[in-house]
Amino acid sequence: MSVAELKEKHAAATETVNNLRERLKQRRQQLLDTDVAGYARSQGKSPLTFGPTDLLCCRTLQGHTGKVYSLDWTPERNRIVSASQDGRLIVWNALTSQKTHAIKLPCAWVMTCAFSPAGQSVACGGLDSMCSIFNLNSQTDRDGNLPVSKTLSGHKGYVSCCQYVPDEDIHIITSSGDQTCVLWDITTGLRTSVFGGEFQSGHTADVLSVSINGSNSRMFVSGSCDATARLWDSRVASRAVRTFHGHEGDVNTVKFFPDGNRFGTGSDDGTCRLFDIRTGHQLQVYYQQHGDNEVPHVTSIAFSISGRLLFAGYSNGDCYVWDTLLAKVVLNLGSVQNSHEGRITCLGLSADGSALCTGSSDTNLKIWAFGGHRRVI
């Protein structure tokens, strides 16, 4: 068969796939007779009233000299770890703004960081394709640097995200540009399971984000540049439990809903979406119309402790607070006093739900706390 014939067959196959994809999309729309917001309105639910004094910037954490790429809270809520383009991890006391650790990394190109459940260790990964573990109680070397206590090596592409398995300090899940996710045993430094890769139900492009189900730590969800999110059972690495379609761009961020039955996504297509893991259905799209043709990418998301609020960071510096029930923006932290001066790169909620931390390309982190009569939503 000639090259021209092969190209012709490939073009025909691509067209068939695109037609089938469009038909599937239309069929899904026909089956979904309503969404969360439509049902809530039909039941007479009223939107949240939310003002600029209900979520206030109470602290700005300054110390990084490069863009902040990632952050994570400890379970006891008073410490934050952040990773930056300056090649450092900084551990902060969120109550006093003081730095407790400044860790110089062996590879400066860091993309992600995470606190262990016990709060004694931090993990990070990036363009070196490895996940490095640091024990915060270790002695520093002669130069004052904290040594790497364990290196998890095996990915064939950059490490985009890492998250410890809840209530365990010995297992961590990473996602990578090699199209896989890996469950690691930190004690041995070995891979326990590889999700994707040669398996057909795996992602077909870089995996950018993972989120572990807080209600069932065996289940986790991943988001990828193939515009899908996939649900995995850590006991069955050979195939994804379910694949979720709907986005039209890279899925940059995924996060489980507090009840563990749903999860949210954020994408380069400018939308956040809510999916049900039991039915596989898309429940809601969160999209704010912009006047210009530029659609800002969603870079990071988090849910409030009740799930009524969705915090979403965007590449244009906006940080929307969505009412998840009625799909309405109730506040934009990007337009209030003391907001960031660059794109929102990461955000996360404290374990008790009382504070939000945002990180930005302006090199700073900001802690936002509920004010007035609001404490936790």
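If you superpose the two forms and keep the largest set of C-alpha atoms that fall within 1.5 Å, you have the rigid core. Because the structure is predicted, anything quoted here is derived from the model rather than measured. Positions refer to the first chain, counted from 1. What changes on going to the form predicted in complex with its partner chain:
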The other form holds:
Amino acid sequence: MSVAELKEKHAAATETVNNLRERLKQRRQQLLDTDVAGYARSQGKSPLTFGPTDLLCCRTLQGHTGKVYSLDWTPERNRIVSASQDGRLIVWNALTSQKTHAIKLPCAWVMTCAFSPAGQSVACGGLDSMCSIFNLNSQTDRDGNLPVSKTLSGHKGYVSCCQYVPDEDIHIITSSGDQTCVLWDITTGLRTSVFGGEFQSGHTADVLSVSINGSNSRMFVSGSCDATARLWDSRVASRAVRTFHGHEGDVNTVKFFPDGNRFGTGSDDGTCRLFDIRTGHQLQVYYQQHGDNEVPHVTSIAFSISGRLLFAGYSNGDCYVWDTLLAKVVLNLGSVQNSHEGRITCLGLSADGSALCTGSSDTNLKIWAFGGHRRVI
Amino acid sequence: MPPKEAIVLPSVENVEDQQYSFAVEYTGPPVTYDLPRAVPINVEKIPVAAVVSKVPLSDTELHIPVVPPILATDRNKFSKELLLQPTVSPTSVIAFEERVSEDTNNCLLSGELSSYESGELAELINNNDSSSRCLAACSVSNEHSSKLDSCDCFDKSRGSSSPARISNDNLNQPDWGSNESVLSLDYPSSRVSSLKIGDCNNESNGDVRRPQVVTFRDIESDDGLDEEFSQDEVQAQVVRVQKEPQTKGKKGLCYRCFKGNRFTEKEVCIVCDAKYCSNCVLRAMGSMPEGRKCVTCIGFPIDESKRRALGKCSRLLKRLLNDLEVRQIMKAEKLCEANQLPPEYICVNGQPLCYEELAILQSCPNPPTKLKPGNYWYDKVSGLWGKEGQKPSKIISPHLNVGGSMRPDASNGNTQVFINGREITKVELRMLQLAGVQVAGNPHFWVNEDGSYQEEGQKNTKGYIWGKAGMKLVCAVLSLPVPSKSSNPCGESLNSMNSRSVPDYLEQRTLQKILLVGSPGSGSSTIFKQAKILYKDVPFSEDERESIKLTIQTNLYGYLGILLDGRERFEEESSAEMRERRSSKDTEPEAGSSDDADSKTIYSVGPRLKSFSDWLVKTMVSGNLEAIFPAATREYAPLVEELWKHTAIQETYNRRGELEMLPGVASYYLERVVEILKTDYEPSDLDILYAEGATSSNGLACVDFLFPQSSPDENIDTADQHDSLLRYQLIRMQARGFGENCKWLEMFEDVGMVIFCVALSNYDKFSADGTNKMLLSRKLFETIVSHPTFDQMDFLLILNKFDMFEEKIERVPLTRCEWFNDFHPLISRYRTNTNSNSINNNPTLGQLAFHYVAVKFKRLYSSLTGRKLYVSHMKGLEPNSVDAALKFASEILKWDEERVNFSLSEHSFYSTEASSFSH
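Take the protein just shown as the form predicted on its own and give its structure as the form predicted in complex with its partner chain.
Below is the entire complex, every chain and molecule, led by the chain shown above.
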């Protein structure tokens, strides 16, 4: 078979796949008779209202000297780790806003950080294509730096996101610019399984984000520059359980819905979407029309503990609080009083849902909590 | 009278100078001392005598010019302080009052204050050895204004409620006032204030703190400091080499020309204390590479009594030299190695320090301020620090591993109360009592750095010494140290972070980041390696070399595999050919027996080697080469040697041009295959340079470097030299990560410029999917250039592999790449006559083509961004070429900084820069 023939075949196959995909999409459209907002309205649900004092900035964590790129909470002890452009990780006590650790990274180009479930160690990854684990209890060296306790190397592109497998301090899932996600065993430092890649059906562009299902830690979802999100079973590395189409731009961020049956995505096309992992359907699009033509990218999202609120940070500096049920913006965190001066780059909700932490390009982190007598939602 | 005197004296001096200047000219070299001494004394005596005799008021006259300047400065300061006091003192009392009311400790504290007024102050004033305070006085006076400001803020926040009461307090008793101000200063900033009390004392004693005129300071402060210093010497038991000036004139004379009097301004050598008048100072001190030192004193350690004058310029010098020079000299004076505090002069707990210990001491989060030579004690548990035989003066960082162990009598206490094994002084005991610590029965305490204390031998913490609200005030009154603010109990890690992050942050300011990107095969890795070799003393660490060695060996096995693969093909081809030839030659085939022998061609190998080569090829194809080979090297080295020497391989190697898989560099290594595959092979720099994939395996690599000082033949002005101290960081991002989105590019928004690397010789190469590699580079270039992160970024395009390009362009037309299909070079008719065309200013085809490509990229860039692109060509394997290109990059960066100043000539500069460089 000659090269030309092969090329022809390939083109034909691609065509077929695209046709099938298009049919699938149409079929889904047909089946999708309503979305969450429509159904909620028909059930007579009223949207949430948020006063300007309902969500208050109660702490400002100052200490970074560069943009904050990523943050993560511990499950219990209310500590936060943040990664910044200045090449440092800082571990904060969110209650007292004190720093408990400042870790100077060997590679300053850090993109992501994560707290281990037990709160004993933090992980970070970045342009060095490695995921570095720091044990917070280890002794600092002569210069006062915390030594790297483990490096997970094997990615061939930057590490864009990492998350510990819940309740396991020894497993971590990373996503990378090499189009793969990897499940690591931290004790051995080896790859347990690689999701995607050359010979497997995986993402076809840089993977930007992962989120592990809180109620079933074997399932995780990944968002990629190929405008899709994929659901994976960490026991089956060969192929994705499901691929979620719908976005028209890079999927920058994915986050599981608290109940574990849905997940949210944020994309360069300016929308956040809610997908159901059981049906594969897209449940809702969250999109706010802007006056100008410029469509701001969604850079990070977080759900409130009940799932009723979706916090979404945009590249133009807005940070909307969506009512997920009625798809209405109830608050813009970017424009409330004592908000960040720069745009909000990362978001994270504490495990008990009582506080939201935002990291910003103005080098600060802020912790927000519900003011007054409003219950945690 | 004084004005008249002032007029007379200069005129006389001027006359003197003129006469005298001839004498100086004659006796330039200082070797012949007798002649100049004889002559000036004779000349001098006459005018001196004349002046003195002319003015009748010898003694009083002498004093009048001395006193006014001092008084003037003092008065200024005094009046300033008086002016400021109304703003300061109210806060102090308010703060004080509030505290008192809070604590309901009224009588105790006020009693303390009064006792302090009577006893402590007197003690302080009498305290002869007020060296540390003297020392600190300077710093305090510098900080004065800022602190007062902070008081102001404080004042505002607190609100001024009872100013009347204070003002009468103050104005009536200036001493009180100053003390009060000290207290008030202390409260908001909680700084150690014993120093400031010393400061006040100094002022009231009329000491000159920061004299503007050097002469006065010398006369006044020399004695005291010397005395004190000699004391130190005895204590330190270190024999100091006090350098004496080579010539010593009468007091007040210039040490070189032996002229002038004590009122002429002079500059002092910081080593030997020689004083020079304005005429002589430059001749005596030369270019002052280590600051104000006589030429003969350069390299000697400075006189410790002058340490605090380091870096503080005199008026005399400012007059003689321009601003920039003065700044540089002062900087050199402060920073040069010979002027640094010698560690062995500092004894901690009776043990002289070594360099490392001094460094630890000075770089800790809370270093002792204004460290001077002497004997100190240091309580490693609590961080208390003081002079031997005295009470603590500061609380520095604890647990520093400096000096010996502390002696019980370190602070010469006699109270029978011990803290961490040191008998404490009375003042400390007083403080402990005020802090509510039970001190009955002469207890022994353990005090930790956060102030928590426990009795020796007991486990439970009894309390915090500095925890009580009024303790800072009490400590201030007793002139005892309190923990500095940053060492609050929230954690040491924070502490250490604070101290580290600041210098790091400052470093970043002078660090210019250069991002180096390029598509695969553009040679950006070679540039990176070349930069390492060029600018680093140790370009590759042992570990790196080891891993590079493995990479090279693995690569080499890969090349071998390709060769063997080719050998198989050639063997098949040639045997088929042979069979064909045979079948055509003799029509009747002889079966069986001859088949074996005939199939042997020059490409055939023995069965043993065959199996090895089969295995190697198989491993290579399956992609496991990396996993197997570096480890297997030892085993296979002899086999490879045998293989390489085999004619079959040699024959194949000769036909390597037909193996398109084999990269160009392969022959460099294959020629030395036997040597390289030995286990004890050490890659040379050149080997590393040629090696593929030898920079950090994936992702990002960065190297910090300085451009080395330029060779002396290049005459650059001092400003340039200063610039050459700029640090650069070359960041290479491997092209593997370039998706179409380049999400990671925004991580590099803080770089100073981007170097984009393109391999010129790629114009006729095609990638796997059939796209021209040059066009791929162009696409990447477009993506990166138009990325929003690099909106106003400068780009330098490096057209690499110019050497290969020059050679290739003669064979393969540039139009092979469709982007370049309108390349129609004008080729001179005389071109054939001369080989070295550049000499005749007659560009070669390669140069023409380079310019053409450069213009293509420039047009593309300006159509995308509307700005101009810098272009340079480079031969990645030649160090000079890389050096030149990187220097060009640094020039662009420098130019970028100054662009604001030169924005007028922007256009002309841009265009000439690029073209002038492209030779």
